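Only one chain comes next, encoded as structure tokens, the form predicted on its own.
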Amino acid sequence: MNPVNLFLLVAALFLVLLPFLRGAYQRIWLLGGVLLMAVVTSVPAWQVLTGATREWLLPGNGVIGEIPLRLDGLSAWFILIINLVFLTGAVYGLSYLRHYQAHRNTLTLHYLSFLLLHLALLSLCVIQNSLVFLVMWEVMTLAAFVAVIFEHEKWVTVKAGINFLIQSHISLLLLMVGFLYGAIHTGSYDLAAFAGLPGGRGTATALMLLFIAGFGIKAGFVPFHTWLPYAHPAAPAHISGIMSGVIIKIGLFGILRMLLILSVDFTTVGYLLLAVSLVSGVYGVMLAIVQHNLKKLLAYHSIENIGIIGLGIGLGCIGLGGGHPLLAALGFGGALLHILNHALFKSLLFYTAGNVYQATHTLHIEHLGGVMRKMPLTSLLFLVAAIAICGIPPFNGFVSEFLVYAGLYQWMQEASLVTLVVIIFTIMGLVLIGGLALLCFTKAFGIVFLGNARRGHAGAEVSRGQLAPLWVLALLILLIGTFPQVFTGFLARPVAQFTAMVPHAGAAVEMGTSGLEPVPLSGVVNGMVTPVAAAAWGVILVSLLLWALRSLVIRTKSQETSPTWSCGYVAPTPKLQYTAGSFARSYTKLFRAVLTFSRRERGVDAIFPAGGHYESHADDKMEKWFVDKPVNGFQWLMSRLLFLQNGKLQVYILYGILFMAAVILIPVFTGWLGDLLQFLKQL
């Protein structure tokens, strides 16, 4: 059977029958639906990564025309990532939601939205009809909205969901304008026809900027990120992992897809993406450090990593514009690999945060502590993901960031003075992002998992079934860090789609020495990451050697344990521990000009003070400038017009009379005005 028809049949079957099932049968049906959709789409996607592009044509109607479905290297890469995250998210989510079995109707709606979200994301990767693409984009938005507001009895959750819904529709509006413009000027809804858009490179570039804004809202680029820090903490843990792992990545997919289609000025687009991405990366991690909600902290790190991916895309565009195939390969290769890496370690971080929430019933970092004593496996998995997101070997985050760094140094070899300044600032920004990320996760892990419990929360490790998908993610994180050449090899086809756009470059690059044969770009990238793999194995072997030597040395020595020095306090309490705020105090003082804080404080006085209170909250300046001020201005304007809605029936009747009079009189006055202008012309 045709894979498309099989996929549609499987999706329809599971969506239609799921509401009629209950309990364990419903959970099994959901998992089976996700698994079957993943298998049906992953098989052709895997074949495309190692073979030729596949295309199908669905019959449409007189309005939208035919619906082309194209599965190329870029689509295949994203489909495999989506399926991986949804499979782990489904297995984890079913265990996570066992505590909500009493909410039967809510669970049924949530499971339906989960399947529909999976269906929509997979469809967006292959649909090439712009009108149908917009329809599926809306389906994805609505399904994600329903999934986010699972705990709809909480007002803060509903507010976050509505915020997400409104900003997603702004994204939809921008995309609709861009797609309709292209359809009007090409006479076709087929995205492939947009390559022949009249108006030259300038028009295509302007249209690309519109698409960057539309897709950038979903991706979470600054200043389009303001929905993200609210939706991630409000959603259940498995939905947070999926949102950060793949939903925001579909925005990046849209940008990459339009770069392949439109004949834009790649250099201009590349510099723009570099600037926006650098601001996003630095701003995201700066705000992450001062967050007190664990999931909100992770949400801001999603913005940071979107910035890193955007830097890779920007470098790739500059490589295309300047005719540097190796720079393009390193930029796009690093970006695509980091999309996979971020999906792995960020979903793992959100899942472990969900474990902590289930055990302690709070995500407030200031209220946590000592979690590692009760949840050692969750703590270990969080630590693995934290090391990976900070870009430290031997885990996967280091590999993709290394490719982006390699692209920057490759670009430096032929840079002018102005370009060199841009490169230096970009490298400094990447270094700053890495250093601040390390500071942030040192704080998060130390305050949450180490020390003693601050509020006496009782906790216990989650079940093995709930930990199983987390171990799979951790294993993949380690495998990419130790065998990166295997995974960069799979990137050969999607990267070749971009490097083939370099004039006279083809898919090979000269190594710079006369007499040497051209080497495929995939081979050059693999050659660059091979030393990274060797270094990763070196770190592992040295660590194992030191551990073995330590075990050998202490085996024959007697060990004594005694309490640590309590600084003179005979009865130390958890209140003497560092808090998240005190840990980052020096940082907040250093960046006070950039960050905005609000405080609630009750001081202590008298000889025997009854108690004090101090609470701080970091505000998002971008949100205040681009969301709060426009909304407050609109509310002020509408408040001036409240007199129109005064509840008096006679006034509303008067409005109707005035409207009918205007309908009658406006054409009359228009005719008189036309006659008057004609008379004046005759004079």
The other form holds:
Amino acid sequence: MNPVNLFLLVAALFLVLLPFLRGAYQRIWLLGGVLLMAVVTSVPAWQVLTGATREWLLPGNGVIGEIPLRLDGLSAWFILIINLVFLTGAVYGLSYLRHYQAHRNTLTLHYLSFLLLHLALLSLCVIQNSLVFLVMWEVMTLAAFVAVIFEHEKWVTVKAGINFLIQSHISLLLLMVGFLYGAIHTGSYDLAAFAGLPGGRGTATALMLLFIAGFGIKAGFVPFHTWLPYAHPAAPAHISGIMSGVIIKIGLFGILRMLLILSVDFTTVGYLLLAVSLVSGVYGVMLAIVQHNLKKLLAYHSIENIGIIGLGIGLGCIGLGGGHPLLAALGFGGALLHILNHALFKSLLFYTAGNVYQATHTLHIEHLGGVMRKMPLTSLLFLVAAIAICGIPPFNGFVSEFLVYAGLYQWMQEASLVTLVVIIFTIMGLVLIGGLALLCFTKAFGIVFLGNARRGHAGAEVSRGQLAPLWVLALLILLIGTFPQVFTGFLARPVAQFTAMVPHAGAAVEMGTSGLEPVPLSGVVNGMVTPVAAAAWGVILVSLLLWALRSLVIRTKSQETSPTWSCGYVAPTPKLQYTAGSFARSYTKLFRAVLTFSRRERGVDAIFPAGGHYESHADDKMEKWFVDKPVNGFQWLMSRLLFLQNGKLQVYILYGILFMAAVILIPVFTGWLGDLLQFLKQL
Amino acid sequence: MLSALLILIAALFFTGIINRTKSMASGRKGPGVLQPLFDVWRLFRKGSVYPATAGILFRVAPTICLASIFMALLVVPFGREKGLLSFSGDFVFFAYVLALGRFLSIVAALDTGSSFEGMGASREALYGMLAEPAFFVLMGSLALLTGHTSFHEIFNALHLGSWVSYALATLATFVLVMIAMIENSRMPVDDPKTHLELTMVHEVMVLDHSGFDLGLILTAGYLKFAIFGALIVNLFIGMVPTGYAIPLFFLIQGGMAVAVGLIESFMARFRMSHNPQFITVLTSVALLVFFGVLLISGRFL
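Following the display of the form predicted on its own, present the structure of the form predicted together with its partner chain.
Now the full complex is given, and it begins with the chain already shown.
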């Protein structure tokens, strides 16, 4: 059977029957649905990644035309990532949601939205009819919205959801304008037809900028990132993981897809992406450090990682524009690998944060502490992900960042003066991102999991079943770090799609067509990461060796425990520990220019003081400038027109009559006007 | 292989020479050059006292920390001899594997739940973050100058010809020495001999370590110095045949140790709040090297 029909059948079957099931059957049904959809799509995706591109044509209708579904290397890569994250997410989510058994209707709705989300994301990867793409985009947005507002009895959650919904629709609007423009000027809704857009490079580039803005809202590039830090903490843990792991990546997929289709001025787009990504990366991590909510911290980190991926894409574009295939391969390769890497460690971080939330019922970093003693496995998993996200060997984050660095240093060899300055500042930015990420995650891990509990939270390790998908993710993180050449090998086809567009490889390369031979470049990239694998193995082996030596030596030695040294002070309480705020204090002082804080405090001042109170929040300056100020201005403008809405029924009827009159009279008037013009012309 | 061996030998004496220089500068007789080794040896044979708050991470961290420094050691070449690991972009690995050590030592410090150690950890993370760009810009400029992207190739292709390149090598040496001082938490940034926990960086982070683990940490410190010393040596010996390079290696390492000792004797530690400025200056100096390279390679038109 055709995989497309099979997929549609499976999706329809599981979606329709899900609401009629109860309790455990419903959970199994959901898991089965996700699993079957994943299998049905992964098999062809895997074949494509190792073989030839596939294409199907669905009969559409008179309005939208036929719906071409094309499965190429890029789609295959994303489909596999989506399936991986959804499978682990579903298994984790079902255990996570056990505590919400009582809300049966909410759960059913949530499961439905989960399946729909999976369906929509998978189909977005292959659909190449712009109208249907937009429809699926909207399905994805709505499903994600429903999934996010799972705890809809909380006002904050609903507010975050609506924020997400509005910003997503701005994204949809921009995409709609872009797609309709393309459709009108090429006469076809088929995305492949966009390659022949009249107007040349300039028009294509302008259109690309529109798409970057539209997809960039979904991806969370600064300054379009403001929905992320609200939506991620509001959603339940598995949805946060999925959002950060794949939903924001679908924005990047859109950008990559359009780069393959539109014949844009790659150099301009590349530099633009480079600048935006650098700002996103540095800004994201800078704000992440000062967050008090663990999930919000992770959300800002997603923005940072989108920045790193964007850097890769930007480098790749510059490579394409400058006829530098190796740079293109390293840039796109690094970006695509980091998309997988980020999906792995960020979902792992969100899931472990979810475990912490379940055990302690708070995500406030300053209230936590000492979690590791009660939840050793969760803590270990968080630690692995935290080291990986800092881009430190032997884990996966290092490999993709290494590719981006390698691209930058390769590019350096044949760059001109201005370019060199750009490169050196990009390198500095990337290094700064790495250093700040280290500061951020030592803070997050150290304060939340180590030391003593700051408030008396009870909590125990979550069930083994809930941890199982997390181990899978951690294992993959380690595997990519230690066998990167295998994964860059899988990347050969998607990367070759891009490198085939390097100008000197033939000016008339048909873009988005099938059957591109993987260029030997992938061999070069593989050759570059192979020694990294050796080095990663070295780190692991030397550590194990030293540990064995240590165990051998200290076996015969005495081991005692005594209180931590506190300068002779004998009665330390958990409150005396270093807090997250104090850990980041010297940093916040240093970067005052970028960070703003709003404080609320009530001092302890009277002779018999009532309880003092101090609260500080890190504000997002970008949000203030790019969202709050324009919205406030618009509200002010609208409030000037408030007199129209005066609550008098008669006036409203008058509006109605005026409107109808206008509808009738305007064509008449334009007719007269036309006649008048005709008459004047004749004169 | 040779480079690893040489660095290990240099590490044996480096800290001893620093201490000896300091004692001589302050008019004391001072301990022998091998005293640090005896210290470590004694620690290796002692039992340990662990803080009650600390868990497994506190025990694992020193091991992985030393392992990471050992891996960093392996990528450093020696003149014409490659390091054991040598690949395109190995200096990126060098910096990031050192970051692994930093990550774990910070986390281990936080594991004790002591606010002193938290303070040191916070400073370590901040200074490390600020110092890293300098290293990457420096290596980037050298990569640009030579057209290569691995330690071994870069140092081999580094020709010191004109006066400008000598100036650049001097600046590069300055940057590397200062990065070494920051990485090792030495004088202008941190005072290893201070007696007040509030003003320490590195020393306060290891306050609660003892026995074998403390020995590992001290070893890591010795190795780190010798590694950065070896990098500086490499700036100058690219063209020298190995027979002459080995004595030169020890000469420069010894010279650096004496210089560190003298800096420690005659300089005061900066105020903590001034340290970030100082470290950021390093990045500017590295940028100066970069523009110097632009000048030499004729890219300024």
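Here the rigid core means the biggest group of C-alpha atoms that line up within 1.5 Å when the two forms are laid on top of each other. Since this is a predicted model, take the numbers as computed values, not measurements. Numbering follows the first chain given and starts at 1.
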{"query": "Arg602 C-alpha shift between these two forms of 2 Å or more, rigid core reference", "finding": "yes"}
{"query": "Val668: Cα shift of 2 Å or greater between these two forms (core-aligned)", "finding": "yes"}
{"query": "Is_shifted Trp625 between these two forms (CA, 2 Å cut-off, rigid core)", "finding": "no"}
{"query": "For Tyr655, CA displacement between these two forms after the core is overlaid, in Å", "finding": "4.3"}
{"query": "Angstrom displacement of the CA atom of Gln678 between these two forms, core fixed", "finding": "10.1"}
